[in-house]
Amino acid sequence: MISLETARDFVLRDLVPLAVEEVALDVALGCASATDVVAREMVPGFRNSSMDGFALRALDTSTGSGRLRVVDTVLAGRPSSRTLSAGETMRIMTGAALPEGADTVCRIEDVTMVGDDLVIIPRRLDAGECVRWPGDDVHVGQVLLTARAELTAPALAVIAGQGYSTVLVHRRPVVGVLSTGDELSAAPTLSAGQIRDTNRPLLLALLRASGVTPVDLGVAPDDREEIHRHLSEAVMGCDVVVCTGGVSVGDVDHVKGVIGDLAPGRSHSVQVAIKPAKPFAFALVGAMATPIFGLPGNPVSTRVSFELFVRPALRVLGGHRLVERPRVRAVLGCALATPTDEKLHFVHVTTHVGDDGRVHVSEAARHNSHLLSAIVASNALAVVEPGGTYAAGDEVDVIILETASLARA
């Protein structure tokens, strides 16, 4: 067996980000920026009001109050053509441009109206109150987003605010998913010894959630020539190929052999010192060095292997700076069994943020590689090492898989 670190090293060390392409902002969410994005406009671009109220000169309230004549109304997008003079004010809406001569806004709830064209300002105002100044948010030349940063919704909004309609990104990986096994059936009624394919739906969903483009390659039987044909065709049209089943030591575990045939001298078929997901195969195929992953066939093993090997590789190929999921120390609310072997165990657990602000493990799923339903409610993987102490109240490293569900209990 080899260590997890050794396996991850030969997977990740030779990968480089995919080519750069220019895409519209509305399809860029989740991509990695290929360049720094630099501001070319100030935001705001002009003085404007942060409140509904009255634009005025602060000097007109220097005695502690002011009685001002209303001479105009300024709406957002419709600046006033007048210049404000002493003793005058203009009604102004949030986001509207301050008129010439004004330097302050008094909130509408703070004034007293006297008829339709006179207001009383009840206190002294300082220049600049309730005013947004040019460049408050963004100044020209400011780096809004650095290369390899992920394009989140706020990032895309900021870029759009500069008048950009496209952005340079590293291309999303196109990832093919192939299941193997004579036992897999899509028929309405299963025959004796047959099961339904869960790995392919699992992986296709994980790929969508990872922001890449999945391709369903279907199911191949336990036939070496058929598997070779499927994988040979897949590497021609995909940036990455992920195959499940056929990587262990059984008589019909052909995938690892086919991967070796496709990439002589550039393939690995190994047993990794982890549980689940010990059997693993990997290769870089052809002139394009297309990665092929051979994952174990048990579904929980498939999920763990995806998280440890496939997803980090996809993040590298996608040009992302942040490759790993968040890993934190968590307080155990239940005991975990200490491994009796020398493997690193990954246990699906349910976590939440407690009243103390720390992450807590509230429940551990039944720990076996075929128990897919047991992990449905899990949102993290606990990293359990041989020789550790994992009683309730102890701490454990956890890899957060679903940040949206990491809510306070």
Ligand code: AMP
Contents of the next structure:
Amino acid sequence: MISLETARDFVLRDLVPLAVEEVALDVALGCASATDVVAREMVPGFRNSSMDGFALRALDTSTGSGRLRVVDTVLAGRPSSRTLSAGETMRIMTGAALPEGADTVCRIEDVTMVGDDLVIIPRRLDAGECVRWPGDDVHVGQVLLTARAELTAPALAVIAGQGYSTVLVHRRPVVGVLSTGDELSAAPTLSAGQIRDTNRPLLLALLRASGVTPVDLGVAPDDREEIHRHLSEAVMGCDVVVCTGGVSVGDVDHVKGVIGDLAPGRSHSVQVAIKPAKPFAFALVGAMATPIFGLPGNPVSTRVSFELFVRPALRVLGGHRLVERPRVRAVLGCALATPTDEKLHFVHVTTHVGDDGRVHVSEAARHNSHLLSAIVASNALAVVEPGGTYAAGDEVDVIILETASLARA
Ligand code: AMP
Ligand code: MG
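Got the form predicted on its own; any chance of the form predicted together with the named molecule too?
Starting with the chain above, the whole complex follows.
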């Protein structure tokens, strides 16, 4: 058995971000920016009002109040062509350009109207009140985003705010998913000994949630030539290939052998000291050094192996600065024990944010690597040393997999 660190090292050490491409902002969410994004325009670009009210000269209220004549109305997007003179005011709406001559805005709630064209300002105003200044938000040359930062909604908005409609990103990895196993059937009624393929939908969804482009490569039988054909075709069209099954020590576990054949001297077929997901195969195939992952067939193992190896690799390929999921301390609401077996245990658990603001584990999933339904309610993986014995109230490390379900119930 090798350690998790050793396995992760051979997976991650040679990977580099994929090529840079220019994409439209509306397809860039979740990609990593390939460059620093530097402001070329100042925002706001002009003095404007932060309130609906009256634009005026602060000097006209210096006696403690003002009585001003309304000479125009300024709407957002419709500047006034007039210059404001002493004793004058203009109605002004939020976001409208401050007229020449004005230096202050008085909120509409604070004035008293006298007829249609006179307002009383009840107090002395300081110059600049309720005015937004050019460059308040962004100045020219400001670094809005650094290279390898994730393009979140606000990041995309700020780039759009500079008048850009595209952005340079690292290409999203295209990831092929292949299931292997003679027992897998797509027929409406299963024959004796057959099961349905759950790994493929699991992985396709996990990939989609990871912001990459999944490709469904179907199912290969437990036949060495067939698996070879499927995988060698897959590496031609994909940046990464993930297949499940056939990496353990069974009579027809051909995947690990094929992965070795495809990448002489650049493959690993190992037993990792973790539970679940001990068997694991990995190779860099061909001139493009395309990563192939051979994950164990049991669905819970597939999930854990995906989280520990595949997802970090995809984050590196996608150019992301942050490769890992958040890992936090959590308070156990239940007992948790692991066998003394020299393996690091990854236990699916249900966590939530408690009234104390801390992350709590409310339940550990019934564990066995074939018990897929048991992990449906889970949103985290507790990381537990072998021989760990924890009581309710103790703390453990958890890797957060889903955030939506963390909300207080
Ligand atoms: P293997 O790694 O091929 O020995 O498979 C280990 C276990 O996982 C066996 O019980 C398989 O039937 C099961 N298994 C393999 N592939 C899948 C799949 N795609 N969906 C669901 N179960 C699978
Ligand atoms: Mg199999």
